[in-house]
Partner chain sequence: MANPFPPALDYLVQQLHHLPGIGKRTAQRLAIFLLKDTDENAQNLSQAILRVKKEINLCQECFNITETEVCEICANLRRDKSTICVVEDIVDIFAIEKSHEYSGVYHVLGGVISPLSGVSPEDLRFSELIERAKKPEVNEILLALNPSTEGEATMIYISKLFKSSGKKVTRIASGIPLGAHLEFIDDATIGRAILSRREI
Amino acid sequence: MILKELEIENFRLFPYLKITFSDGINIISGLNGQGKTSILESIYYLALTKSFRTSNDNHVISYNKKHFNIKSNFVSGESDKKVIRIFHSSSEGKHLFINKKEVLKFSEYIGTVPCVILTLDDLKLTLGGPRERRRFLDILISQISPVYLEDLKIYRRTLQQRNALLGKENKGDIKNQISIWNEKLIEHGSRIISNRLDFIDFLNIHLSEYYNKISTLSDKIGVDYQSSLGDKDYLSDRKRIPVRFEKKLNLVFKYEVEKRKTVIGPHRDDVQFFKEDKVFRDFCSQGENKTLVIALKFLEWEYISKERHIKPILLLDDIFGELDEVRMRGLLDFLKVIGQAYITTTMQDKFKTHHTSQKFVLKEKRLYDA
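Isolated structure of the chain on its own, the form predicted together with the partner chain:
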């Protein structure tokens, strides 16, 4: 997917901005606070209908304004053109339009403009809590499969209902009532796990190669999906997940009644990385962690483009200050084969010799060709 033209209105610090981008690498430089991240944020909105910095859409509307608008022209392949618009106001909410037609369901929208983002925040992906890693998997797979997004939505709703039931003072015939929510939990939860495992398998095949390309070393990197359903053997046969899920739910039933919440399922799962046979997070250096995160993001890009046959847009927000020469070269090498990419930086000089890119400078809410 190639973003040709972007027009934003009342978005963060920009009252109005219109930009025509290059099909390849776009480098946006400028001092801190000039609005570089905001531009990437508006592109991310087009992909995922939300921000990566806030969960409140109203925060993105320019101060003292009532709405924001993001308009864009995309092309994909020879002839497929799309005009996409996102409108949000605090009173009327968010509205999505593809070619002037409103799209009413997120699951019908997500995936239209696949996108992969890398920010400094993502360094938490490997070192932070399991929630970050589940989020990574969920955003990635949602861009591939609308069914996955529906599954997630229904799973979360079922989980809320099930927890409400487990939390009730007077439990009545809870055993009978819990079983109806179990059916839904198992149906949607098993599909979620199965889809995640597909990506984990893909990672295991390619992660060492990508990691070593960036670090120029030769380490063996592995990944493991750590499921709250226990036992590894069921993972290889996806058809056995629902059976295993049901068995395990019965096993923990008493404990759940005591704890008043659902204690197993994809909402409790995690991903663990290994270098050789050691747990990565326990031993890695900061530099190694950066390498791993970059490798993961590249593989996210590769996976989406393999599954969807569309090259995702790559957004790199201000990460070059944090990289040494070796990793920077690894990154730039990768960018040669990627579709469209957007890079923000405070250090214009770092890219002086990078001739194949389109360079912009952001100053006083205006964009200049550098």
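Having looked at the form predicted together with the partner chain, could you now put up the form predicted alone?
Left out here are the partners and the other molecules; the chain alone remains.
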């Protein structure tokens, strides 16, 4: 999908802004606080129907306004054209339209405009807590598989209801009803784990290559999916995951009743990275961490492209100040083969020799050709 035109109204700092983009690299430069990130945020809305900066859509509405509106023109091939619009107000909520027809179920839309984003916050991906890495997996796979997204929604609802049951004082009620929730937890949780493992397998094949392209070194980088179900042998055969899941739930049942919460399942899992068989986070430098995160984002882009046969839009938000010359060259080399990408930066001079890009300058809420 190629974003040809973007129109935003009452969005963050912008009362109104209309932009025509190139099919390749689009570089938006400007001082901090001008709204560069907000432009990427509006594109992210078109892909995921939400912000990457806030969970509250009302926070995105311009000050003293009652709604925001994002309208876009996308093309795919010669004949497939889509006008996608997102409207939100505090009174009416959020509405999504494709070619003027309202989409009533957002989960069925996710993946229509696949998107990969890299921000400074993503540099915490490898060094932060497990929630960051689970979120990374869930957003990625949800753009590939509507079934995964539905499994995720049902799993979360089931988890909430199961935890409510475990919180009851009447132990007889818990014992009599727990099997109902166990069945749903196992069904949807097992498929979530299986899909995540497919991506982990892909990472283990390609991560060292991509890491070394950026670093110009020859390190061995590995990935391990750390499941609360335990034994890795049970995970290698996907058909055995539900059996293992059920066995573990039975083993920890008394402990869960005592703790009043579900203690195993994909909501408790994590991903561990290794460099030469040593835990990455325990030994890596800041530069090595940046290299790993960039490599992960490249592979996220590659995986979506492979599975969906669509090149995702790539959003890079003001990360170049964090990169040395070696890593910046590695990133720019990747951009040569990318589809459509959007880069925000305060360092316009770094892109003077990047002749294949469309360059903009953002100043006083308006975009000018650079």
